[in-house]
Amino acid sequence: MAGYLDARPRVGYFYTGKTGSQLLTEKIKKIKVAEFTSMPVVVQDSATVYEAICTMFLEDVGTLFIINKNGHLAGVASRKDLLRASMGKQEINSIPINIIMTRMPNITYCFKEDYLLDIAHILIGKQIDGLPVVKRSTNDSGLEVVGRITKTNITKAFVELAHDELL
């Protein structure tokens, strides 16, 4: 009965006393990042700013994750970073992306096991559009990018929740 009723052995069914909004809140708090992770868009740290801009445009994303030769997260580049780098008379074909990217340890990231609501608070608090979803590398201390979570992913989660409530 959608959480309004519960059952116990030798007692039977009984009313839980929870309102619809309380049940929805409980459901929201249990959603994990893994349920709404999308594919990451990565570029090598040896790429140029021009290549990064092209990748961002072709993939239609707002954030690129920069990986090193070992495949570990080395940096993040946002639209603002790339726009700032392309202003003026700089030759973006020769500027490496690793010059303008945000580097570790200044990167905020998350894991698949994290709660989506906690990540939403981080995105709002830090005023960023997306985070890399990472896992710890098995052979050394690096972080491998396995996905991304964005404001759009979170919006999709809430739309799905609302759709489920209507059914």
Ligand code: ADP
Contents of the next structure:
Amino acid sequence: MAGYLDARPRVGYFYTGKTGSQLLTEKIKKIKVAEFTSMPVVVQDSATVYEAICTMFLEDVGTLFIINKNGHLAGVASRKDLLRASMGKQEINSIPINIIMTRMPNITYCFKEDYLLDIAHILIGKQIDGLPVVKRSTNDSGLEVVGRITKTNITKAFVELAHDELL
Ligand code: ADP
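May I ask for the structure of the form predicted together with the named molecule now, the form predicted alone having been displayed?
Let us now look at the entire complex, which starts with that chain.
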């Protein structure tokens, strides 16, 4: 009965008046990125497009995060970025991934403390599949990649909510 009833000193239990749908909405709004983040898959900005394609295939992800020599977020490469780079007559064995990636400062990222619902709005609004989860480096202004939030993570959250005792 979580949420339907509340307790107050000297009053005891009382009906909160909230509907199941109101309680569900409250619950969704409280979910943080940290609860559903996945491990990030990163490649160095010196890696070739070919190496990036191999990493994406072997790690079974749709988005790679590119880091610079300091280990900070430098860019993002999606499936279609890599497909596009493979379509022309370019030599994918020699072109570095940093030539074709979407680069900082144009990367949309998030923090573990952000709300998952806000990330869902960003993914829809920007028409992208995922965001790197970052933390600020303690030494400088760089961003360290600590996780990955994609549409799949949000689907998992959706399924988990359906299994919740509230429903
Ligand atoms: P795909 O290109 O395979 O459809 P996306 O929709 O995720 O995959 O990516 C679309 C474009 O947006 C790509 O050029 C990609 O580099 C870029 N992109 C993906 N994720 C981000 C992000 N978090 N921030 C900025 N650009 C991104």
